[in-house]
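Only one chain is included here, represented as structure tokens and corresponding to the form predicted on its own.
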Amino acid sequence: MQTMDKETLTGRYAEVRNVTMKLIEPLEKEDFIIQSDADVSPPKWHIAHTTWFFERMILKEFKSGYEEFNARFDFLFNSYYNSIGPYQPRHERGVLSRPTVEEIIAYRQYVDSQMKDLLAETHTPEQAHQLGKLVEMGLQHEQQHQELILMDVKYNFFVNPLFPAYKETQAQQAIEPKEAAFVEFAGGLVEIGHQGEGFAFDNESPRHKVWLEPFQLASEPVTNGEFLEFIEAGGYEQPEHWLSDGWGVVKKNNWKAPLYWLKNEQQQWEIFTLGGVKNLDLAEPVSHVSFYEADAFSRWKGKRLPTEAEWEHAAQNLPIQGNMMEQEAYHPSTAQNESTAPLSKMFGDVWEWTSSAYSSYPGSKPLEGALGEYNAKFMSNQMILRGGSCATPASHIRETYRNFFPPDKRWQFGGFRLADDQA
């Protein structure tokens, strides 16, 4: 990976640390330190681990006789890093009243201070392209992160009976649900991966050959009408159509509809959102579905979800454009891409499942040290998600990123289309 220039690389940390705190203008002290379910973690132990991450896997490895702002920090802030040490247990990230969104944002501050001055010295060309993919990293670490203040934010503020509001946003205008046209494909063999210059995480690459049978994809993502036609089918009284640990899933937990549906008092579907409860537009795509969900619906339907390797083939040389974070709508979208080409909706609005469970490439090797366990520990048990959501910088994506979730997971903006084999 070609590292950026001293300028370019401080300008852009500036700009990414930078979001962050925007992010989190809107809360009020109380909303910092909610943690209403152990996949759901304080927004102000987000802003605390990102920084631990500067200060552990770069100021304490670069800069000479840098003193840590508070060591206990060092277990507070960890996240699963056993290399590094113990660590606060996630479930338990809520029960932190100390330290105090103040002395966190001083960390903050300490930290960007010790970082802009480590930037500007001058270091050897081994150690400048170093220290350069170590920042990049942290930073893309960061935007991710800034994904998940947006997904644990909605999620705290949803179990609050007064349905707050994160922000408000503009109301769409109402367009009619069109149905997808499917496009296809003729496969063969393909290459997939990541390769060249840009940065990536270890688990997209090496760029390799896969085979893939002629197939389709939906031009479009499901769209909320499209799934409320399951629902009212007794899609969720129905076993036939699910896997059989998702049919425990949806029986265990009572499931009858997407995380944040609603009914009102006249037994209409509204949804709640960050700019809070809204009248669900059928024309949007369907979101928050966990894998079995979305596996449900397409056996139901008499199609499938796509490959990884499927819907990479398909997103190859297309814009990456969309609705994405910045657009500040944080919520999936009715709005067309400009884009002519015939597949819609590939980035942004929301994150696709693939029927592909979540392991290494073939050559793939983890990084060294503590950041080996980035990535691949966590290849079992989970499934691939492609494209970014609504609540995904636009910088952060590309074709070949590869999101990852347990199969019974909701509240990530998690959404799909379908695929099928061609006749």
Second form
Number of protein chains: 4
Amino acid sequence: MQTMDKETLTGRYAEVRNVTMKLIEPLEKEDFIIQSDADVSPPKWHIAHTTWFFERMILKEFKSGYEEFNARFDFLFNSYYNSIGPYQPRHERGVLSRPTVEEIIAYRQYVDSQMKDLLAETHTPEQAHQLGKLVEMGLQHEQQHQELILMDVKYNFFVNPLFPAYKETQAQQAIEPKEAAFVEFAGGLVEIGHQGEGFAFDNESPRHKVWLEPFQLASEPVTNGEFLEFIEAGGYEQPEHWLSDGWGVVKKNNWKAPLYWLKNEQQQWEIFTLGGVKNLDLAEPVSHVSFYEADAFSRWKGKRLPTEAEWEHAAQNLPIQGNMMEQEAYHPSTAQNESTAPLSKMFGDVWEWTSSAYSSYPGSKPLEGALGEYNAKFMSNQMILRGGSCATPASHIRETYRNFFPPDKRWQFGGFRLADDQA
Amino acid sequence: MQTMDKETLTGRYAEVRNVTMKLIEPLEKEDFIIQSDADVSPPKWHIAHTTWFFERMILKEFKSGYEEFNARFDFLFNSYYNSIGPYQPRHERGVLSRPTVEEIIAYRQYVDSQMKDLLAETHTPEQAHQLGKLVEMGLQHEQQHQELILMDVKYNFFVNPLFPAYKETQAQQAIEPKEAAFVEFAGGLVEIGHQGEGFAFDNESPRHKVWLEPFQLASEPVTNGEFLEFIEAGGYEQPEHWLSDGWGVVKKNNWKAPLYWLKNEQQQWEIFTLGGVKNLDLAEPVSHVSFYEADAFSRWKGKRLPTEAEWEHAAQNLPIQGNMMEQEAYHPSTAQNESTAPLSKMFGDVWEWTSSAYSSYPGSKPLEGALGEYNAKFMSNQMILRGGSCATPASHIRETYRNFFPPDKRWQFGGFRLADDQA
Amino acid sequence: MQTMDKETLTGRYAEVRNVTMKLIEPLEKEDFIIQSDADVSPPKWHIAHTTWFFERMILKEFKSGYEEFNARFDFLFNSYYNSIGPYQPRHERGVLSRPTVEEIIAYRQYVDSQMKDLLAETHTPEQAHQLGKLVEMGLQHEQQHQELILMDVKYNFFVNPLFPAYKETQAQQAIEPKEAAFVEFAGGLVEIGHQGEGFAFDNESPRHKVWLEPFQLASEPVTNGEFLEFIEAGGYEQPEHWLSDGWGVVKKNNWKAPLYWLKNEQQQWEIFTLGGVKNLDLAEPVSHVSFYEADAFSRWKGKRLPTEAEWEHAAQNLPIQGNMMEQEAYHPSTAQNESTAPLSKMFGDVWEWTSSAYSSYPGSKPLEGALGEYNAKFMSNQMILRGGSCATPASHIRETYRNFFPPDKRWQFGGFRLADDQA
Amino acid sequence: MQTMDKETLTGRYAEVRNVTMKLIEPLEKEDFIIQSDADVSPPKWHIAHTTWFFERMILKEFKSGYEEFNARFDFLFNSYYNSIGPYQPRHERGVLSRPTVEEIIAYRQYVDSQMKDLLAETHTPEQAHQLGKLVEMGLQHEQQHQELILMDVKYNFFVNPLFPAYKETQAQQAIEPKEAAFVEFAGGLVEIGHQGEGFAFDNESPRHKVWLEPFQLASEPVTNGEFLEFIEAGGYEQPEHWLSDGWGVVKKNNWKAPLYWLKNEQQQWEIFTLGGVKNLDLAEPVSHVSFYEADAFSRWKGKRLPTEAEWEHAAQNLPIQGNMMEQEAYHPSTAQNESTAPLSKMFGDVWEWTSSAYSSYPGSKPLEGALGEYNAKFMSNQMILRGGSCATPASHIRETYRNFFPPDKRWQFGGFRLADDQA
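Having looked at the form predicted on its own, could you now put up the form predicted in complex with another copy of the chain?
First the chain shown before, then all remaining chains and molecules of the complex.
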């Protein structure tokens, strides 16, 4: 990775950190505290934890004489780094009213000020390079938590019978749903994975060869309208479409539709969004489905999900454009990306489930030290999603980016696109 | 029950409701939201639910043209009245950030203003009597929640590794622990239960005859010092003292001491209080023990717990004095009640576990309608406690008052006093 | 307790032990092994445990030079005596295929032979008295397990989709259901509890005074027909009749009827019995209901359950007659006990739930040593049942006998009889 | 697949079915009934289910006028085929004492006799081909259950404090443990997967290209001795070696060593085997470790597990020889396979965990109808193991064979072999 100059780095630091502050503006103090599910974290925790990341991984290592803000924060705001020490259990993040939101904001300001000082200091080129890499890591980490804040607030508001809205959002223009076409790819011995100067996580490397059989990929993600056909055809009642574990999850949780779909008293489908409850728009990409639902739909349709290698191969050379966090829609859009034809919406809108289990690339080397725990230790029981969503910052996403979730999780903005073998 | 005149009733309404507002003054907004255990409710919920009680049980019934503040509050703030309708599950009270604390305060003010109007209206004597009874019921209910607020805040703060204090409290004067004496009672055919003009819950009636064998009752509740002897003698490791269910609870939860006892790094016992962490005072009544612990200690000591009839018989004619909520100590005291000699501390300090399971008195009649669910439906798997605690409002306690908790619960201020058969 | 002479004692030992062997005759080897629920024990375990009781409590204490059959059996067949040592967890009794049934029968024969020798030896009067008491205790214990074998086999067979029958049983004569009358009792200061020469468990003593208000008791237990009315009136869907804990149990387990009631494809009620599946006989006492169901029915009917003191007072001086284990019906009968009019079926048919929680009598003293764990440690969260059932040996039941089960248990033959205050 | 002639097929049918009967000879009737864990099935269920497979998949489809043995067996002995209908829940297979073992043996004999008749009938070549394929499928299925019988009996006997032995087994000759060498493979574009005439499951096809980077594979599986070093170095206490989910499992279950390792009173390691408890032999391949333990050990050692493609590529052209079920050792051996040098023990001894999640091969087509549920629906949250074990029938294993288990399972004979990238 290239070394960024001081000003650029300082500027990018301020910019990314400010985005977080802007994201929490619509929240009441009360909203910062709750954790409505073990998977979800209180917004207060996110803004503290991202701050702690800079304090613990950078200030304590690089800034001479640095005094930590509060010695107990190592326990309270460490997420899962066992090599750093014990931490508040994840599912108990929501039982802590103190420190207050105000104290956490003060913590952010303290760390930001210290970081500003550190970045202004004179460093050897090697130090500057190392520091630049860690700062970028911290900012990429912060961007992941920006998306998590949106995901978690959405879930927290959904379990509230009052269905509060996070923020007024624009109504979309109604369009006529159209069927996705299938685009053909010849496959062969291709390369995937990250290489080069820009930032990427350790799990995206090294770039390596993969053999692909010829395949087809849908031009669009599956829409609410198509998914509704599956529901109405009895898809959630027919075990033959489902993986065995998936069927178990459907029965246990009594799933009948994607997360956030609601049937109103007139038996019409509505959908809960960060802008409140809306009518279900059939032309939008379906979102908040689990891997199991994506897989079952595909099987029902006589198709399959793409592998992550197929997805990445198809995405190579496409511009990174689409409906992302900066659009502030926080919801999948009906509009198409003309610029990336014949494949639309590869980036933004919804993360796309692939059929690939999360595992390490051949020859990969995890980071050393605590940061080695960032990605590699999650490589079991998780499936890869690609392409970013309407809640992902645009500067955070890449064609090689590997997101991952357990196959039963639905609170991320997760949709999918069909693939098939060539006839 | 005698009918109170308008002014007195209006005054008492304002007074009790104000106490609640005073109790929440030390809280930050964040503290209002959390529910750190299924048994515990967020303070916000308490202040909303007590308000809802007046709205639902009185304003909707008695005030013509009353417009409810928010139609969804019936769902959100109904505690357990099935005859009124469905409600937010108890263990999910802590996932609701909205309505905000400010909105709930506005709700209180709206209801208080409507109540003031209602009480100022002209009523027939029968209406006035019925209204007076319901208002008193609502206020007694509010007082129960005042104690619950203190109990719940204490628990919420205890699970926080920062151990925040609710309020600075005075240090107690150190005294020399002294052994309790045993006071003899002849027993025979006695009467217990409520009768007469003052307020009492339906579960305290009717007054009825009970045959008591001669018995002895300790002059004081068991102290921390005495309980520490039990711990140090291995009481928590010896199944022979314990009820079978109690031993199961001890093993499952790995209990080694009462709730809120902490061993510091120097292996000295400390105790968490609403005033923060303090040194353990051996002369204080032991508190926050379960029925199982009280029962095991008694057996180890060769004694037993009193029945509720024995306790009430012994308490008859004692003045209702002691260390209660109004003292603002919020913690059991070392000081003795000289005025009630030879029995000290029968009222206040700690609720005293009895050996009596909670059941209805002979010939009892539960209230009609929704209020019939107030007490009677909890008559299984609960044990009776008597006498009020340092967190109980003084005007709320009576010699006939029957508090009840499941035998494994410890977050209430629960202690005990030994009894014995006569030699 | 009077000392029995050698021959009588030896004879009674052989007789009771033989009943157990006769009870297991209809079982296949496979039936001895299974444990279909944590509350249920495999028949093999019962025949080993009752044998172990004699070995551990008598032979090891009294027989000089006694050699135990297998040193591991102390671990395998101790039920819950913590003072004796660790034991196989109750819910894991069904994972042990070895020792085989044949080995356990050999164990019984070994212990029986040793017991015969011991009883034939010459003892001092004091020894003889002590031995006689312990042997009777062991036999009473064995009789409890005889009933448990029938209860447990019934449950084990019920969870099997083949619904095997334990033994062909006679069809009952159909009779016209008739309404129970209410018999009046004046109450006052009465006495209950055991006194005198015959055997009784420690929890039945001492005889003591109790004050009873005037009350009424139904002449018959509630029948299937009456209970069906409750079901058809929506009793299982209406929370207002239920204790709060009971309603939780109903919802959690989706109860719609007593245990063992089955609706066939023609929507007719059938009932599973030890003789297989039969049509539901409306005139039979309802059985296999929990305390919660008995209590809810009573409330729905505007009545209540009797206290155990009321029940015992009413049963005093009635002959101990009825439909018990020796009849080999193993099912409640429609026939009335003319001999005990106006109260029918007080003994046998079904254990009758009372409204009394299980607790110790005033002045009671549990047995010393391991046998002190026999009864007293279960005195929490259990309700008293009285009178014995169609699966209780006739020589095992007494008017003072206190059976107890948690309020949600249904696999015992538990029914109930209504009571009321006097008008 | 080639069509087998009648005599060969009839002979193979009899042979495989007889092996099952021989495997159960050492069992007592009681041993057939128990299910000591949800993953384990009672031996009775295995012998019934394998029989049901022939009845349901072949006799009901192919034999005109076939009368089923018992109509309820479709419910009782269907394992998981939702397309066939509802079935006894897996974790409740151990609560069924009936049908008895004798009845199940009669069922086997009935089905065997009917199968013999069916195979003797005249079929068209197409029918004969189809029948041959299904019979072979049924026999391969039976062989899987032969291994399961050994696995399940082992687990059932292990939870019994008496530690019964299934069968006397020979002591192994003690040998000096020696370190594994690493064998180099050039990788490149290789082919894996099944092709050709012999039987293979649907999940092994089609044969397809895979790109492999150069890699190394250990000449031997990891031994008990090597694994003991990991234990003694604190491997089970150090989260840094473990996948996050794996570490959770270690903590939850308090794992300290592989399943079946026991520390005796002298603090020496012993191991439970189907021949009873033995001293731990350090030269044996380690067995009964989970994927998590295999992965953690590899990481601790600075190595990794092979992918399934690497494993299969390395195994191509090796003879299928080794310590398998027919040797009747039922335990990993210390002896080396000279014939397969430089790679020893690729087949037999222990199934070898790979780093590959179980997923479908490119272009794969699951079987149609109920048999489509045989393999494909399990393709989530499972990891691939290769090479067969000491409990696998020799005619059942192939280089392309894909076994799979969730990463936390240990009751299969699962070990592993290290791999590495090339330097």
